[in-house]
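Presented below, as C-alpha cells, is a lone chain in the form predicted alone.
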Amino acid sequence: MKKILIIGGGIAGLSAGIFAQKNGFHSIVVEKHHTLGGECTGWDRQGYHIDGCIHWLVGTKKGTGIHDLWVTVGALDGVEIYHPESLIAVEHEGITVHFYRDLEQLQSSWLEISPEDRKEIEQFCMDIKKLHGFSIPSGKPIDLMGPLEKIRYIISMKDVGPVMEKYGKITVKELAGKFKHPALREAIASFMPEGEYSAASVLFPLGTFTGGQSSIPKGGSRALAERMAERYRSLGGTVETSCEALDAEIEGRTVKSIGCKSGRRFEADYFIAACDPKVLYEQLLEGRYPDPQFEKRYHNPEVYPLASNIYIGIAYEGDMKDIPRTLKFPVESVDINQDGKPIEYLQMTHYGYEPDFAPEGHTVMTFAINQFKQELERWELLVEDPDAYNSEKKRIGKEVIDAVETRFPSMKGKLKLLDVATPQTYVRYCNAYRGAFMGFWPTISGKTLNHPGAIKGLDNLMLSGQWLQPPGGLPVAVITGKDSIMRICKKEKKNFREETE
C-alpha cells in the first residue's frame, strides 16, 4: 500500500486525507497545531465560543456538486443549516441598506430607498441573478479533463463569463459610483477597501447567497473541521498533531522524507503540502524550487494584495434577535491602526442563532477589521515586544466596545472583551504568510491564478489549498485536497473513487 504524507491538517489537508483513505492509500496528516482545522476554527473564552472563520459557506445548497463534496468529507452530513435573512446590512446617515437573500426583496428595498436609481438597481439585480445557475466546479481539475469534458466545462461557465467580463474590468468604487444615492454607494463600496479591487468580488458572493448556495452550518467552523477530522480517522487515517514540518530530504526528483520539529522523520511515496506556499517554497524546499507564478505575486503586493484582519470577540449580556446577523455601522474616532486615520465603519456579526456559543440570555459578537500591507508590517514589528503587543490588543478591544456602546446605548455596561486576534495570531497558529486568511485578492490589473499544484523539478510532491485558485477560502481548500488525490491516482493508474466500496 502506497503511503501519502500530508503536511497541514486544515480543510485541504483533511480533504486530501479522506480521499487518500477512500482510494486505498495509507495517509498521515502532520499538523503544527494541537488542533486540526487550520484557519477553519473557533476557540473558547470565559464560557463563550468565538467562531473564527465561516462568515458564509458556499456549498450548502443540496443538488450541487460542491454540496455533495462537503457531505462526502463529513462536513455537512446531517448538519442543520442556518439561512440568515441578509448577507450584510450597512448603515449610512440613518438609512440601512440590506443585502437580502431574497433578490426581489433586495431590489424592492433598494428602490424604496432610491427610486432614481431604478435602472442601475434592476441591472445590478439582473446580473446577480445570472449567477444563480452557476456552481463552483468541483469535479475533475482542468488538467485531468479530456477534450469533451473541457467543452462541457466551458459550456457550464456560459453565464459566468459575461458577468466576469463586465465586472472584472471595473473597480468596486466604480461600481458604487454608478448609483446616485449615497447610502447605496456606501453600501457597495463597503465590500472592499479603497483600491483597484475588482467589482466581481461583490457580484459573486451575492450570486451564491441570493441563489441559495451559501449559508451557515450550525455549530460553526470548529465543529465543521472536527466532523471532517472524525471522518478521516474513521477511514483509518493517521494524525500527528503538534508536529510542525521543517525540512525535506530530496534525492534527484524525489522527496524521500519530511523532518519535523519534534525530531521525527516521515517517509512516504507521495507528499502533499496542504500548507502555506511560503512555508513550502522557502522553508521546506529552502528556495531551491521557486515558482514564477507565486514569486510574481509575492513581489507585487499592490497588484496582488494580501489581507488579514483584527478579529475581536465580545460578550453581550442580552439577546440581539432584532439586529441583522452582520451589520456594518459608522463610527467616529475609533483609532485602530495608530496612524492618525480613524476607521469609519465597524462590521459586527452576532451569533444569537447559536445557543451553545454563550450562556443563556447572552450573545457572542465578533468584529473583523481588515488589515493590509502597511498594517501587516506594523504587526510584524509590534509582536517582537510582547508587552506592547498585548497592550495594543487590549486598547483596540476597548475602542471597539466604546464604539458599540455609542451606537447601541442600551448595551452600555453589558459588554465584555473576550479576545483580540491579530494577523500575527494567524502566523503563530497556522504559519499563514503575513497572517493572510485568504489568497490573493482580485484586482483589475492582476491576473487570475489557477495553479495545478505541481512543483517543477519534483515528481512526488504537490501543493494543495486555497492559494491555488481564486477566490480562495474553504471551498477551494476542500476541492484542491480532493484534486491532489485525483492526480496521484492518475500517476498510479488507479480509478479515482469518491465513495468507499
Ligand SMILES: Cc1cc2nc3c(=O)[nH]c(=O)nc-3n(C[C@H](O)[C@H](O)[C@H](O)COP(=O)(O)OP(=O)(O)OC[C@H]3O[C@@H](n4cnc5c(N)ncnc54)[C@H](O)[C@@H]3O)c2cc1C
Given for the second form:
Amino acid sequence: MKKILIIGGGIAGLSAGIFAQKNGFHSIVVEKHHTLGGECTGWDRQGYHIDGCIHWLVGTKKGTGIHDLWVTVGALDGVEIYHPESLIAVEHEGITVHFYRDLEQLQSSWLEISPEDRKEIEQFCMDIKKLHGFSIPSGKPIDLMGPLEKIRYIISMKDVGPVMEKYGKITVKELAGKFKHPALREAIASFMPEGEYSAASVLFPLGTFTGGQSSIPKGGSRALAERMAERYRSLGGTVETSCEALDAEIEGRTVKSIGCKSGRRFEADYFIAACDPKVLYEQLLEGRYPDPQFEKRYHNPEVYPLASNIYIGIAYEGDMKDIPRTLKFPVESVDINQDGKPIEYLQMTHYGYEPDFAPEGHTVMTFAINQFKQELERWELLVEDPDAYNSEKKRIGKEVIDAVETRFPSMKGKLKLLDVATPQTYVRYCNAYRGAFMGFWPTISGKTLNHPGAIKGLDNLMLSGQWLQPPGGLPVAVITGKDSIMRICKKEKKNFREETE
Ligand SMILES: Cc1cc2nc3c(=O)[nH]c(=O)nc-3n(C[C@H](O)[C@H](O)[C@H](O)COP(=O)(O)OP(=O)(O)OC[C@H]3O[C@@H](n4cnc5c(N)ncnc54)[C@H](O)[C@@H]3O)c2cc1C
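I would like to compare: after the form predicted alone, may I see the structure of the form predicted together with the ligand?
In what comes next, the whole complex appears, and the chain from above leads the way.
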C-alpha cells in the first residue's frame, strides 16, 4: 500500500487524509498544534465557548456539489443548519441596513430607506440574483479535466463571467458611491476597508448567502473540524499531533522523508503540504523551489494585500435575541491600532442560537477587527515583549467593552472579557504567514490565483489549502485537499473514488 504523508491537520489536510483513506492509501497527518482543525476552530474560556471561524459556510445547500463534498468528509453529515436572517446589518446615523437572506426583503427594505436609489438597488439585486445558479466547482480540478469536461466547466461559469467583468474592475468604494443614500453607501463600503478592494468581494458572499448556499452548521467550527477528524480516524487514518514538520530530505525530483521537531522522520511515497505555502516554500524547501506565482504576490503587498484579525470574545449576562447575529455599529474614539486613527466601526457577532456556547441566560459575542500590513508589523514586534503584548491585548479588550456599553447602555456592568486573539495567535497556533486568515485579498489590479498545487522540480510533493483558489476559505480548503488525492490517483493510474466501497 502506498503511503501519503500530509503536513497540516487543518480542513485541507483532513480532507486529503479522508480521500487518501477512501482511495486505498495509507496516510498520516502530522500537525504542529495539539489539536486538529487549523484555523477552523474554537476555544473554551471561563465556561463559555468562543467560535473562532465560521461566519458563513458555502455548501450548506443540499443538491450542490460542494454540499455533497462536505457530507462525504463528515462535516455536514446529519448536522442541523442555522440560517441567520441577515448576513450582516450595518448601522449608520440611526438607520440599520440589513443584508437580508431573502433578496426580495433586502430589496424592499433598501427601497424603503432610499426610494431615490431605485435604479441602483434593483440593478444590484438583479446582479446578486445572477449568482444564485452558480455553485463553487468542487468536482475535478481543471488540470485533470478532459476537453468535454472543460467545456462543461466553462458553461457552468457563464453567470459568473459577466458579474466578475462588471464588479471585479471597480472598487468597493466605487460601488458604494453609486448609491445616493449615505446609509446604503456606508453599508456597502463597510464590507472592505478603504483601498483597491474589488467590488466582487461584496457580490459573491451576497450571491451565495441570498441563494441559500451559505449558512452556519450548528455546533460551530471546532465541532465541524472534530467531525472530519473523526471521519478520518474511522477510515483508518493516522494522526500525529504536536508534530511540526521542519525539513525535507530530497533526492533528485523526489522527496524521501520529512523531519519533525520531535526528532521523528516520516518516509512516504507522496507528500501533501496542507500548511501555509510560506512554510512549504521557505522552511521545508529552504527557498530552493520558489514559485513565481506566490513570489509575485508576496513581493507586491499593495496589489496582493493580506489581512489578519484581532478577535475578541466577550460574555454577556443576558440574551441578545433581538439583535442581528452580525451587527456593525459606528464607534467613536476607539483606539485599537495606536496609529492615531481611531476605528470607525465594530463588527459584533453573537451566538445566541447556540445554547451550549454559554451558561443559561448568557450569550457569547465575538468582534473581528481586520489588521493589515502596518498593524501586522506592529504585532510582530510587540509579541517579542510578552508583558507589553499581554497588556495591549487587555487594553484592546477594555476599549471594545467600553464601546459596546456605549452602544448598548443596558449591557453596562454585564460584560466580561473572555479572550483577545491577535494576528500572532494565528502565527503561533497555525504557522499562518503574518497571521493571515485567508489568501490574498481581491483587488482591482490583482489577478486571482488559480494554482494547481504542483511544485516545479518535485514529482511527489503537492500543495493543498485555502491559498490556492478564489474565493479561499473553508470550501477551497476541502476542495483542494481532495484535488491532491485526485492527482495522486492519476499518477498511480487509479480511478478516484469519492465513496468508500
Ligand atoms: C476569524 C476567522 C474567521 C473565518 N471565517 C470564515 C468563514 O466564515 N467562512 C470560511 O469559509 N472561512 C472562514 N475563515 C477561513 C478558514 O478558517 C480558512 O480558510 C481555513 O480554515 C483554512 O484551512 P487550511 O486547511 O487551508 O489551512 P489551516 O487552517 O491554516 O491549516 C493548516 C494546518 O497546518 C498546520 N501546520 C502549519 N505548519 C505546519 C508544520 N510545519 N508542520 C505540521 N503542521 C503544520 C497548522 O497548524 C494548521 O493546523 C475564517 C478564519 C478566521 C481566522
